[in-house]
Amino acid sequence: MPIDPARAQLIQRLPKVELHLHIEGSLEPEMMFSLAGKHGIALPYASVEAVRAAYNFHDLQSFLDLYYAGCAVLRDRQDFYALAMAYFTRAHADNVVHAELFFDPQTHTARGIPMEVVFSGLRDAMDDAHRRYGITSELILCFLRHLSEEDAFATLEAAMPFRSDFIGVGLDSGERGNPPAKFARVFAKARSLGLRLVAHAGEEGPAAYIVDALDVLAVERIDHGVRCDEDPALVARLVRDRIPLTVCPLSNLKLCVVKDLRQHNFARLLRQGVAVTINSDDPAYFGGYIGENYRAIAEALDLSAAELTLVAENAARAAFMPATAKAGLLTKIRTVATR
């Protein structure tokens, strides 16, 4: 049954922090169709309405195929501004405060895009969505697993000219037949630059991919991780330690990595102590912003307007914001918890 109004309003009034959104994911068809025309390229769709027909996904690579397609239209600095600020406006409007924003800096410098114009067109969007709408942010450069551990050394050292503007490395794409032990090194290299870690594991991948993540990438937070409860062991780690997991209820819903919400272990983590939080990782691909997400995994698990809370401060606890705006937002969300 639907959440009652008032769970359904403290959700939109909760201060939210975005720890897992792949930018690129947040390409609407619209945008894509308008960025095609202006640059002249043709699309393997005839129409808005075909491309979102086409969102009937199987699996993470079925959605892939599409996402780096829809990727082709982002060509000049312009581009990418008006990318991050039609998600920047979205995630203002479900009051989120921080965002974390993944990019895949390979999927455009493979089509002979400079890495300058990906970083400029973001970092302009990520200053101007602070300046209008007061949320701060970060990017997150992602190496593409399915390709090799050289092509990400290489990645890594040409994004070193723009060190400042990016605050972290993770590992996104393909997860299934690429373990996080392929980019060992490289993730070695970038935590001797002091460059925090995270990276996708146990979504279509087994819990084993968490546990080497956090052993042999010294990740300190998982993305998605739901597998984890394949192994107890690790649940338990995860209690104790108090690692983060980023879980993406819609993207796991139309991925297919669960069948129904009501049958996600979102909340059987979360009553165990997981620091588990709600994200949307392709919002345009997947049905819903980050607002979305917490009203449909809200109403299948029946999450109560405490643990929806919890949820937010996990959020914020785990997020790569200095101490002292750490501590006032977990203040904002729990002054608006108790109104």
Given for the second form:
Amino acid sequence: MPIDPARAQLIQRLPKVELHLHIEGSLEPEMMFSLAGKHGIALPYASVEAVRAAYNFHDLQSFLDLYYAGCAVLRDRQDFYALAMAYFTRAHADNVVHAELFFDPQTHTARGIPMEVVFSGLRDAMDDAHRRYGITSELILCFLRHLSEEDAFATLEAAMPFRSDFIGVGLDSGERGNPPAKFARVFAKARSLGLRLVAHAGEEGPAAYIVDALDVLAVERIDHGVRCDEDPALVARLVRDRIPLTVCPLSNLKLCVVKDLRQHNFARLLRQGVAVTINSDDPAYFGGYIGENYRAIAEALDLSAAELTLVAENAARAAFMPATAKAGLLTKIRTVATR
Ligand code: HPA
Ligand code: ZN
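Can you swap the form predicted alone for the form predicted together with ligand HPA?
Now the full complex is given, and it begins with the chain already shown.
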């Protein structure tokens, strides 16, 4: 049953924080075509419709193959600017007020795109989004876990001239067979540099990867983390230590992490006291931005207005924002929820 107008309106009005968004995953097929034309790159698709039709994934890897291929059209500073600006414009329409963007520099440097091009294009858009929409944002540099720790070290090193442009590091790409412990030393190094730490864990990988991300990498948030409930002691720990999970409902559906959103454990985790949040992951590939993710999961699991408000509060609390800005945002969320 569709959600009632009051909850739909609440979802729209709630000031939102997005904590799990791969900026390369916001590349819409229309932009893929226009950038391919600009750079004279041949795409293996006849049309925008054909691209969308190809977005039928059976697991994480089947998505990653197309996601990395799509990145080939991102070549210059203006491309990265256009990509991120399109995301911010869309996010603003969903009332996103703060976003922490993941990006995958190794996908670009491996193609010969200088680190500086990636940082400067994204930074231009972040500055513009603040001026135009009042959106604050941060960058989180993700290491590709299918590559070596040595490669991650080289990437961190290459990013150091831009240290003031990113707030933390994360870990993404194919999870199975690439446990968090593979990156123990590079995360320790990042930590020593004052960087904030997050990691994808428990999307396709087991609950043990979540435990390792916490114990071995010392991350502050878990991206996805939906397989935590295979380990009740872990769920109790997430609640006790208030470790946020950045859940992405439509991603979980599209990548067959869940068969049906009605079977998603989001509401169960929320009601057990886990600090779950709602995010879009790779919205151009998974069929919806953050607002769509809120609506889809609210409808599938019949989340109440109070629960939707709590989710927005969880995201604000989990953000790497200055304390005063965070307090102001929490007040705004309460104002919207009680009017
Ligand atoms: N999981 C792992 N790696 C990713 C994802 C994801 O959902 N999106 C982009 N890279
Ligand atoms: Zn992700």
